[in-house]
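Let's start with one chain on its own, the form predicted alone, as structure tokens.
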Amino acid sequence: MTVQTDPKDLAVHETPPGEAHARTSVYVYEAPVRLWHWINALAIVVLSVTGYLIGSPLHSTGGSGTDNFLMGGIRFVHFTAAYVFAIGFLARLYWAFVGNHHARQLFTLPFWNGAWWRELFGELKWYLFLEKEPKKYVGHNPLAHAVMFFVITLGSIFMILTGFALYAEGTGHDSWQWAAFGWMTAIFPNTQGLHTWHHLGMWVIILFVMVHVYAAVREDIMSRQSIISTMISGERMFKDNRP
């Protein structure tokens, strides 16, 4: 069994000779991390559905605006989910400082670690069915680690910045949203460009979610270690001790 290159991830194997089978699970994800994961997942679903409808609005209907406020309601739900998403991200960043080693993994990449890069490409070969046996990790495997850093960490920052910059157009130039995020409008050629990039970011996250769910189910079955249940209980279960 191979574990992640960080020494903190070797605890699962630090058992005395003759007791290699004594420990079959490791507590990995603390309760705040697991709670954030599921709230964040729900927020992404709500943001994606409402964001798609905002970008491709429903047909207009006749009558008074007070009786046909569907798109206004969709935008309100989108903005509410955006606040949940942004506040949750800040809470998750805080927990990276006060939580355990695995809580910080989402925000750091060991670019300087040659073994990490070798294992990343090894994991890529495993996902492409070019490796016969999986390696086992206590935390994220290097490939998942890298993808989550770029898509979830950096992607979330991008979506928060662009989303609140668009939201600030409605709150006005005298609002705190404009003071904090209005500068984003100067980076793009026009507001429509900002809308387009924000919408594109939504599709990147949707594609990530699809791959993430597939990979989690696949690894649960093929790698003989728990993935889905770990984000519920916090325990990483190793189902066998094959080398």
Second form
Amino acid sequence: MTVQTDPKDLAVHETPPGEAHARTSVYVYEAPVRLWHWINALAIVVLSVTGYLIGSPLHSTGGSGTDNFLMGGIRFVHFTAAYVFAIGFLARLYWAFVGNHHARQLFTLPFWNGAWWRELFGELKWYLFLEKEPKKYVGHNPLAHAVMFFVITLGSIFMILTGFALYAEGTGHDSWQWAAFGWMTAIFPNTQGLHTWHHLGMWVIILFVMVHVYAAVREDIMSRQSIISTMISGERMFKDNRP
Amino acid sequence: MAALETFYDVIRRQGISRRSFLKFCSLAAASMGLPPAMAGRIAHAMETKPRIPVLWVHGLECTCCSESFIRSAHPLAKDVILSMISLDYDPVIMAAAGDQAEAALEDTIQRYKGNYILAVEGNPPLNEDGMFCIVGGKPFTEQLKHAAKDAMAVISWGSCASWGCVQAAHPNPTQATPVHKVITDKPVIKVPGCPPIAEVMTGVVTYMLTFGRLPELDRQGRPKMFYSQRIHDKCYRRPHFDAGQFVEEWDDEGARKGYCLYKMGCKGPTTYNACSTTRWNEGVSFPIQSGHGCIGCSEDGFWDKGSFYERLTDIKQFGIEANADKIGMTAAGVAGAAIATHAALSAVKRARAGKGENQ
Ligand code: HEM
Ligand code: HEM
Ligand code: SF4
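Given the form predicted alone above, produce the structure of the same protein in the form predicted in complex with its partner chain.
To see the whole picture, the full complex is given below, headed by that same chain.
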């Protein structure tokens, strides 16, 4: 959490240099960030579908038990996607240290910065139709930034902690998972609680994804900057030259 | 300190053959997961070590732990398990009563200071100065604290002593409190279960006698040898779970075929106990084998964790009956409707703006 907010996180006011063209672009999201975004999105979809099916399994299969491995398969896919998700998160964290300024945004929250809060409410007003025009941002707008920090940064950590603690129950007390995450059972002595919180965490993330995808599409159309293509090419294009 | 008879002296006096005795030692070793050579060590300990004096006190409880204990499966148990320890005080099964019984308690505390084990069945209610459970004319809390003061270690028998169990279920009017929250300066061994399995109970005692120390405990204070795996990890219906073969309704085809009881609310996946390996009543059966899901009786607060017959735990904080999926789906529905409305309003705004700018 930085006390001093980097001006790069706030709205763009000055007209970018090299002015002649109507549109300017800035390179914002480096390849590793974009790659992580899409891998992570896919992992979350897979985790949510398989996770839901772990909680409420498909209708019973018949036949011989030896020929079937449906539930085992679903759980295997969940755990594989879980490793992708967890390792991806660590890789993204690493990139926050070595990547550009915008790679750090996800992991920092300019909580003590008044200007940032004012702009956050400004963005909220834009969504409530109280503002005629949104501000321009090179990185995430403050509202998106805050939601991403809480749901994705803290949320991922929560899902990894609860998920691996559940996983450790299966791998057993001799496993590294138990050594690393077994302490979670001190917080949830009855691991039914772990299941419930892990499950609720999924719904929080699903709510985020619904709003996030809607906002991405809407802003792509209505804001003054490119959105969806930015997460593909990394280039942020501004649609006008006004501050 | 008075010379105590050994366990071996006692059983020989009771006419039990050496052969039977050695058999018991091998079985005890096996049940604790020790190598066969350890049977010799157990036998040696039983022959040479004085029996451990045990005080067995009863708080708020139903006596199912005692009922279980005296049914320990091995043939020797009914005669001998109770002789393995020197059970100096246990109001449920001792002949003495009243002042005489209380004197026995006092006598052991005085004579074996720091060398006896305090076994607690049930728990103390703390509300109203402990008036909800009176033993020998005084609140049980006082007897518990008094007896624990000079004990070597405390064993919390059953879910009552370990976690609180039914009398501590919401709203817990008597403020029934598990033993480790009242006795904080002694090692407390939790042997949860409602009741705990007899062989697990005798196993814990045998271990302490043999090795002269407490068994290794897990994070929750339970002996690792019996509580380090879930019912689900060793359940004989597990292949059906992995195959996705579930009982969908009581008495359906799956129930007859012995499919997995996960969808019927089985708590095996979150319950640490030895039922699926040791089983009950001389290894005859255990709940899942008889067609009913595990209810998680050895887990913390199992009475307050929703229905025994639902897979997803009830969440009561919302006043109405809910679980994670019901809450999540409701929230997602609301969010979806909000998004649709917002999108419609956005379209209107854009259309208006478009007209204004005449683009
Ligand atoms: C499971 C699904 C998804 C999750 C969890 C997710 C999560 C995220 C996160 C955490 C960021 C911040 C990236 C960073 O700072 O490193 C982000 C940015 C972004 N996401 Fe997603 N995303 C998901 C799906 C999508 C989809 C389907 C789209 C496209 C419609 C999308 C479009 C974007 C865009 C355009 C940005 C950049 C926003 C900006 O320009 O400020 N996301 N997403
Ligand atoms: C966005 C991330 C994730 C989502 C949405 C998700 C979702 C879910 C859901 C809904 C369940 C069912 C819970 C229940 O029993 O009611 C579940 C179970 C589980 N998840 Fe996750 N999960 C995620 C990440 C992880 C991670 C990182 C791990 C780590 C290995 C993990 C491991 C597990 C395990 C072990 C179970 C229990 C499986 C069982 O009981 O058979 N999950 N997950
Ligand atoms: S019956 Fe219960 S313990 Fe056995 S496999 Fe099914 S869920 Fe697990």
